[in-house]
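Next up: a single chain in structure tokens, the form predicted alone.
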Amino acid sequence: MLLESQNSSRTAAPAQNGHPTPKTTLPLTSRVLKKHPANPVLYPGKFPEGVMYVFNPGAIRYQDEYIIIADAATYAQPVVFWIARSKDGVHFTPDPAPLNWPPAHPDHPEDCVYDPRITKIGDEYIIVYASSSETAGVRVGIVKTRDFKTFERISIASEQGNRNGVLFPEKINGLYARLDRPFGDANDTCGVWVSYSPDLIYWGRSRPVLHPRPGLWDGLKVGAGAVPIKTEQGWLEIYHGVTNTGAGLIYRLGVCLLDLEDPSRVIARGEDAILWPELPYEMVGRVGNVVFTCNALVDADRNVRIYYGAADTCIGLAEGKLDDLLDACHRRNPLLLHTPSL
């Protein structure tokens, strides 16, 4: 079963600090997932002077509002993080000031952190992320917080060339789970892997889940999105995926299914994109051709809310139901002549 047909138009945000959103017409279609018509839900001319991206958010509901933390570049060029906050999940609030991040670790210099994905666990809010050091490179790093004003480190918790980790929302088979997507070996094809640790900072047993599918949308490369959501079916991962085109690189939205006791089992797997650039906010930025995410926020009615960056320069929001997400992991598109391996 599809969500109901795509508005045909829409108004986005007015202009504000150099980024222009146009008012822009759709075909009707059929979607999984349909985007607000308030779209682009945040972007730099909501921030304080000296921001001029926003993207790729991790997004959380913490007592009664929508918290967003973003990736933010600044006109000095690193990208931190900096929380905004909304009743009704679409008017959003940035603080101040970036959020009060935790001191490096003195092992991993950070220069640069991004990508955030936020997982609740008991009363704590872990927080997954790309830790970018000039000197060791990528990895995954880890935050803990019980009130998103203050910080504490867990861990710099993978090797060099790694990120897109994102936490399971409860232990499997007794540890904590992560999937991630490691890439340091040359030879490796930038698949999905999934490792686990019993105190989120030693990890191993590491195994693949995903590969790029060659000659789809998610050819080139593939990475963890939102945090795995449990359902009667298995755990929903909302993941992105890159093909290269004569134009460049193109970044959309995808699903699986994977199995709730060994998620490197694959049990489904859309063919079909549910999230693609269309829109000139999507199409047109910092990275062009651009649809993010590291978050998936599910109701009591399994309405389903996703906050995506767009183009690296701004943020959108799309709407579905999780049925719905479900049905698109089995979906097979009747175009290929062929079935794709998962």
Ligand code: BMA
The other form holds:
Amino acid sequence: MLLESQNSSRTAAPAQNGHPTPKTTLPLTSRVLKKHPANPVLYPGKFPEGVMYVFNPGAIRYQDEYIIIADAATYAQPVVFWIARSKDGVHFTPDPAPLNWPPAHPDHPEDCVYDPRITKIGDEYIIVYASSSETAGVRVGIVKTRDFKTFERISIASEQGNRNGVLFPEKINGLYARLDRPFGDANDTCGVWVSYSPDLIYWGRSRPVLHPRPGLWDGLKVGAGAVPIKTEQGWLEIYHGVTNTGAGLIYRLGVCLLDLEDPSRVIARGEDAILWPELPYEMVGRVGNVVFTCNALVDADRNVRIYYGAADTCIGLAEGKLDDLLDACHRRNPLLLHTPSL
Ligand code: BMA
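Next, report the structure of the form predicted in complex with the named molecule; the form predicted alone has already been given.
Below is the whole assembly, all chains and molecules, this chain first.
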């Protein structure tokens, strides 16, 4: 279903019950992203029998195809990675079997993998993902491929209690750089961090980047989403934010701009979400009220495609313009009475 843009205007209500009047009256702007009419573009019924849910794909252009690597929950294993390929980016054909994942690293008894982010560096495609073990926790794993047929392990690249690892598409000041989300202390408010590595094995110089913003749509948790996009304004990062409600968590997507030389410096952060669960396939499923991304693909005309997991059950496609996403980083919410810190 294609969603219409919202062009209606919103008028500030007069002060009531002692609450202050919102500070501005502004038109509601158009949606930054449009959901594709063919959504969900991938769902379990397109996969071989035994696949119960497909979601949260990494995505990339490879030769003349779009390739996605999706989380697939199957009868046999909790979650495995499964490739689907497409010429037009809308109609995908899944491979007949899960991808041929390398054996677990000797240091970590991986028994489940999820949320892959694919970064092209030179001729190699580096996959950074959550490597999970029932006995040893969740860690950031790194695997590479050149052809999407054979895969080779590089490292287990964090201590336990870290995921949402995303590799930048080029070195920064001579080092590989990644965003990730250490869980940190018990109250789980750490947010997104950046770390650096000379070799994709040893990581350090870790610094915080984004924190949750209490009271906003990303007030409970934030995690890195897409592989950062290099722009003239800075690194554009599409991330997920979580808020809590009486009926449970809601996962939405938002945007921020990070400094090209020092991505721990946030240049701008949009106050509104750019994608949120609102349609039945996003609100109902294995985990309802979730939109979640691991990718954003930009073409030569600055069009952006985002394949997103919906309710941890199926995969949608959202499309927009790079320049609108950049504008969204600077957008203020007219009803907010204070400016939240970055
Ligand atoms: C996160 C990850 C994602 C998942 C999301 C909503 O913590 O586990 O894979 O989509 O929760 O369930």
